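Form predicted alone, single chain, as structure tokens, below.
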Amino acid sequence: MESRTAVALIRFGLGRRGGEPLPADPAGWLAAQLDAADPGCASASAAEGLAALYADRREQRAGGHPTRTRDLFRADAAAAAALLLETPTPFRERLVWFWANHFTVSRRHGGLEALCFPFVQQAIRPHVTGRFSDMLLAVARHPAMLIYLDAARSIGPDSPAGLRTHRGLNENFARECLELHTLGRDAGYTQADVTAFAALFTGWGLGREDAAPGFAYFPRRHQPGAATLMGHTWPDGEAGGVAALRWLGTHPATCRRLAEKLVRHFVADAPPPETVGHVASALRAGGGDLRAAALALLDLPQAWQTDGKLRTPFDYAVAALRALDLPAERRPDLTAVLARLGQPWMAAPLPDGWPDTAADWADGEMLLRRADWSSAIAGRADGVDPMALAQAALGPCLGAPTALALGRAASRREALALLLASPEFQRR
């Protein structure tokens, strides 16, 4: 395995699926991957979500015990580790998961445990090659969304619901959407530009529970009145927090955030410059073209060096299943397991989600977890090479060091544990 077709496996994908063929073209099999149809992931929809959770708040009312969302969720869960261990396109499925976690939802929130997967189905996956401003309405306008972020309670003070309930706005997602999903903390906004931000999307909300549940639009509680956001004055109505929302996804400031966090999960935790202002202008040029962008990554030549990042939980995890490649029954439960190694699924602290540095994921008890489920994970293994495995799935980035270890271990499974251990395997 030459050093560029390790890179594309491991930098760029999910790690090398056991034995798997090797690409021969590195770079253009990673680009054909943007124009592979996605494959999908049986998950449920909002509306399945959102029913759930309806019927288990009335279970609970009722004195019962619900578990319809927690059922929900394990399903969907378990359908989307499928995916991840056994896609074809694994670069497309690792941008699916850097922009769910851009727009991070999270389950630490009541309520949300049966829609982050339908999130990360309808309103991620669809649009990881698309344009950024129509990924940024499908996650404005997604149930998971409005509820996490607040955005569906959030009632104009001068609209007629506003005025009869004495209820107004909630800036939490106008707040986090300019700073974290848009343009960032420094593009010069003011407190003003969040209120007014926050009024255009009033009247966005969630359909009765009698209805078919999903987003719905209320004009009686919409802020009336156009609004003006950083000087650019936008009209009445839902037209106006849409065409809002489009605008932002495509500022510049809006691509250079955009850019700075690609290079970070791809190159380097610390962007170059020069990196982050090739795939902005990308960004710029093809009007928040996703897949332009992704392009553009492949075009830098930092990207292509074996020096590469520290994997998080979720990247480790991964590729260590995907190098194994148990059988079904064989595999763990991913969510289990990235429980134990400390970065539970869809369950970010924050809304900024998940960090993407080492810093954030080398301490010792972070790292004596991932030891120690390489320990569990090895038990699984029947009949794989350790030295086979350590060729096969790092090629040129396996150290003389770590061979060495390898071929003094004691058993087998003490050698698997050492490769899932080892330095190489845990940087991507």
Second form
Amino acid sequence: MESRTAVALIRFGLGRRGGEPLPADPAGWLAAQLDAADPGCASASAAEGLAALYADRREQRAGGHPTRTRDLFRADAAAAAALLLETPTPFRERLVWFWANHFTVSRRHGGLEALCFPFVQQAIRPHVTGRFSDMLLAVARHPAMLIYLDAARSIGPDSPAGLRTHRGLNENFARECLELHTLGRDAGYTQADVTAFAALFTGWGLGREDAAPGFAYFPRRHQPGAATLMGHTWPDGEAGGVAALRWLGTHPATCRRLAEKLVRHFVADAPPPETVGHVASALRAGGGDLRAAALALLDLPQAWQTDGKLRTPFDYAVAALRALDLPAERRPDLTAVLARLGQPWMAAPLPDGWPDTAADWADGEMLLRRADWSSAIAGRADGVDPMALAQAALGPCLGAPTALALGRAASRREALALLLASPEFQRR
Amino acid sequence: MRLTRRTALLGLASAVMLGRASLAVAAAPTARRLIVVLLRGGLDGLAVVVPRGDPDLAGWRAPLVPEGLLDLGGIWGLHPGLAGLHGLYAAGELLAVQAVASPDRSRSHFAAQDTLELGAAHGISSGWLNRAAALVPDDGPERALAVGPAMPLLLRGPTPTGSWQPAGGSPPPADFYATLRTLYRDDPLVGPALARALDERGLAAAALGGADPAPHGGFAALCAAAGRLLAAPAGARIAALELGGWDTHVNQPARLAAALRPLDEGLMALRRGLGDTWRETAVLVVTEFGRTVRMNGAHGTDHGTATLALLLGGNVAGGRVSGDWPGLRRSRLFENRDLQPTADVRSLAKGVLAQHFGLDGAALDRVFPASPLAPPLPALLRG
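Can I have the other form now, the form predicted together with the partner chain, not the form predicted alone?
The complete assembly is shown below, putting the previous chain first.
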């Protein structure tokens, strides 16, 4: 395996699946995935998630112990895991989970269990090769985000509903949208901008659970009048929020920040400025075209060097399970694996998502947990030749000491465990 | 009419006496149990059932002969770490078989373990114990059970098998972490963190020093569970367990002592777990190959050929070391380095299957095809 092939499979993809065919043209293979149809995921919709949530709440109030939302989460997680392990377009799938982490929603927040995977399916997946603004708008309107960052609770204090209930703005979504989703903390916005931005989104909420579950706009909650955000004035009504999001989604500061995150994810923990500039230019030139940004990453010579990034537990578990390529009935539950390895699925602690640098994950006990798990999972593999698998999964990244240790291992299982626990396998 | 275990037991006994075992017992569930323990890594049989009376032993490996050997009679002494097994030997329930080997001569762990478990060097894909399970009369839902984190090749195949492992799984062998420490040592990104974590767990240092490494609760707990599972009236009749830690290239005395302790504890726990069923049970302990007769330069031994196998159980004709002892004279060594094999490990397994379950020649040929040169060993059980 040539080094560019290894990079394509390991860094840009999700790790080679078993002995799947090697792409002849690594960059071409990756680029083609951006134009391929998304294989799709058998996930529930937000409407189904909300229906489960509401039904569970009703049953709980009646003293029952409902499991609809948990069951839905499990079914969606199983479908998402199967796609991660089987997808023929792993670069595309990596982008899905990159953007899902950028727009974190977390099941740690009450009521979100049945909405997390529908969020990825409906707000993220359709847009990973489209425009960032479209993704941003889909995210802002999705019930999961409306609940997670409280936008659905925000009411214009001078709106009819606000005057009647004496409730007011909730700035949570507005602040995180500026700080985390778009411009970034250093872009120069003020508290007044945050407040104005929050006012723009008043009225964005969830329809009545018995009539129209899902996004709805409530004019009676909307803070009346135009709002000024960073020197621009935005119209009254729902259109004002939409226009502001579109402006933020193509703002140079947003492009720069997204570029930096992409480069950090795909190239290096400390992104070299020139690489960020290249990706940011592509984003700006295409009006926030995420496909162009992904292609720009492939242009970077630094991206094709093999001194890889440390895999997060998510990257690690997915890569290990793809390498083992177990039949579906013998695969472990990815949700349980990720919880064990310290990165529980859809459960980031804070809205900024999971961190993306080695310093955050190179914890000894967490690495040992990977080792423990690799020893356990190696027992499920059948008739695998560990050395052949090492060559297949790591190619030129396999170092001599690890190869030697695999050859010396006292059993296939031990060799397989060593391979999955090796320093090389912790990188992408 | 559904046969009860009681009638089955009577049926089995009479069938064996009548010499038409396989036919007769085919309809009658057996009361007998067979447990196979795989020692992965290549056990140095010469350091466990030690031929201390062999005049050439000291010349090859005096530093590897443990002090305080437990007497087994004749030229033999037992490793002092196996006090429990020594008690069984004294009670006549442990048979040691020396100088056995599988047909594999590769000295490769993987190839040798495959051959040991498949029961043939090639041309077959199911484990011999799985094939045997199909022929053992049993009306239970699962004929055989893998106890532990992995389903060994030994038990894989068309016969339905189950597996059992405790919640939380079993800890990996301590050697695993020692190897990882070495592999991570020069890695600036993850090496220091891993080393610190290992120190905190206190595993690797103990393993390297040969002190009590991993929580042995692991194997002993598995054995105790296996005993209870097999003692249950409707439980499986056949089980497999595995234990690692035998690949003693370096500092063998300490490592071997550390590996033998859980084995001894485990086999005793197995016996306790079986309770009265111990009388109906045979436990076969085998490893993929032995180790070099000559000590290597690191106070250890390298991959060899013939080695030791153990058979224990309430009905075993034990209290002796059997096998055709080839001796340790230079001219007698296999390829001038290993103990010469004088029996095929399949002969031992065939003898157990024949005498324990009453399998006839045709049935044994199905379990171990193409093994005419490995006839069943006689007189392994009391009857």
